[in-house]
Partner chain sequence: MREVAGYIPDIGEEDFQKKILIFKRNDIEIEVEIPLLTIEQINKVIDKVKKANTEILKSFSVVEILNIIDKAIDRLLDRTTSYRQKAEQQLPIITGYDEEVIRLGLTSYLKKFRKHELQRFVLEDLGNPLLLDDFQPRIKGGFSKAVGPNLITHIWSGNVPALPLWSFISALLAKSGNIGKVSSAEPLFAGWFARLLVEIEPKLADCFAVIWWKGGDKERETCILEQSDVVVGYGSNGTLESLRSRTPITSRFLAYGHKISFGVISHTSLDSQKSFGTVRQAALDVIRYDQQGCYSPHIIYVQHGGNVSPREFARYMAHELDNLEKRYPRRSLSMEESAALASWRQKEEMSVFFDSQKEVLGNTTHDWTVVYEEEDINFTPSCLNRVIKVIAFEKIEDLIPTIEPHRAFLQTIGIAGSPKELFHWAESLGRIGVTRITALGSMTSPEAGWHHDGRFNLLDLINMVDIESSAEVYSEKFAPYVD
Amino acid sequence: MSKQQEVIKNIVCFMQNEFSSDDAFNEHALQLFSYQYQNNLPYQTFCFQKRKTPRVVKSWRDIPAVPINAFKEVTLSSTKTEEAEAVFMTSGTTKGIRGKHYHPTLDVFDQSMIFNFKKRFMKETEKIRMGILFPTEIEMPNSSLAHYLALGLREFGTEDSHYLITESGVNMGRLLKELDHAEKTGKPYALLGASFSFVHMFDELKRMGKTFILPKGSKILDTGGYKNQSKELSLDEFYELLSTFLGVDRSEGINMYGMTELSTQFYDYGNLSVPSVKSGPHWIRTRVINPLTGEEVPKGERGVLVHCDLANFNSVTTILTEDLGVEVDDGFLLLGRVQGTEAKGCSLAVDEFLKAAKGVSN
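This sequence as a structure, only the one chain, the form predicted in complex with its partner chain:
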């Protein structure tokens, strides 16, 4: 068995054991750290700079967190990238450079997704008729979200599930038929997709003056925020509109928080109150840190999220996000992305400069 196969076997085994101990998590994290340190030269250099080598790192908390920007700058992979089964890329458009996350095999990603999706979204339901508000895997081969949704549909969607996005946006005709059908038959329906597509859908439904009351057991999953693709709604407005137009209780509106740079997703338990508490399965852990010192902030205080995802067996387990959050009991509150800061004084802020520079180069 190759080293990689061994690593995969160990991690899948760990994922299957729901009652694993803290020590077991730590042990797996350190093993992966050591593996990645040895097989990933840029990461080794990065760790070395921080004076954090496998010899001195004794806890998963000490594993150097790689900023997500690094996925744009360097190749973070423990195996040859040409042999990767999938490369997921970020949508980031600064300078046209996209972060790349290499997956030598999608087995681990898929297992991680399926276990967790079943537990947090499907729950008791085995299969459900789904509508997907996002392009297909074929249309977006480098999108981890497209793969995630395709997997969800394949594993948990009934045969009459559909994609509801066309090149020109939400396929309203099809969507209305689906919603009508659900209402008439009383069979639960699940709508999953990008948050901004839901916003477009609300706008259309409002224009048409249509509202639905989907049968009990219907579910909604939104993800990804707005990314300048639609108007920005507050979380409260969003889930309020969801219940107004689709008649789905806010507690059945699940928000998924995922990142291209991870192989595991976080979910909440509905959005009765916002921001909701997010949490992940036992193979991912989150710290909330002060970005200047790298130290954890006291529980309840705002900081930047660092995730240690054991399903990231090939790239790096531990990433430093640009997301603000607060640690709470049973998880964390996601407070959104750290926005580029406005200038405090009268000196030019980086964001304004970049905006203007774009204007120059266009």
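Got the form predicted in complex with its partner chain; any chance of the form predicted on its own too?
What comes next is one chain alone, with no partners or other molecules.
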């Protein structure tokens, strides 16, 4: 068994054990840090310059975090990139440069998604008729979200599940038939997709003067973010419109928070009140830091989110996001993108990483 195969086996075993302890998480995180330090040269150089080597790092909290924008500038992989089964790419909405996340195998990403999605979105439901408000994997082969939604449909959708996006936008004819079918048969229905697709749907339903009351057990999953694809709505507006047009209670409107640079997603327990508490499974941990100092802020204070994701076995486990948040009981509140001082701190962190890592990578 190769070292990579051993790493994958250990992570999947850890995911399957829901009763894993804090010590076990720490042990796995440190093992992965050692593996990535040895095999991911830009990361090794960065860690070495910060004097954070496997010999001195004793806690997952001390594993050096890589700013997400570094994925746009540096190749972060513990294996040869040409051998990757999948390369997920960021949208490139800021400077047009797309970050790349290399997956030598999708086994770990897929296991992470399936375990978590079943528990947090499907809950007691085995299968449900689904409509996907996002393009297919074939249309967007480098999109982690396209792959995520395809997995959801394949694993948990009934045979009559379907995609509702065409080249010209939301397929309203098909969508109306599906909503009407659910309403008439009383069979639960699930709509999943990017938030901006739902906004286009709201606009069309409003124009047509159509509203629906979907059956009990129906579910909505939105993945947040507008990426300049539609007008932006406040969280309250968004979930009120879901309730108004589809008759789905806000407690059944689940938001998924994820990113291309991670292999694990966070969920809430509905959006009766917003912002809702987000949390992840036992193989991902979150800290809230001051990006100017790198120190954790006290619980209840605002800072920038840092995630340590054990499913990120090939790149780096620990990511400094550009998302503001607050640690609360049972998770964190997501407060939007960094601005002002926090944005400056994240920018400095990117500069620091690139100065170190560029010495060994283009």
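Positions refer to the first chain, counted from 1. Keep in mind it's a predicted model, so treat the numbers as computed, not measured. Superpose the two forms; the largest set of C-alphas matching within 1.5 Å is the rigid core.
A.B. asks: Take the rigid core as the frame of reference and indicate whether the C-alpha of D351 shifts by 2 Å or more between these two forms.
C.D. replies: Yes, the C-alpha moves 2 Å or more.
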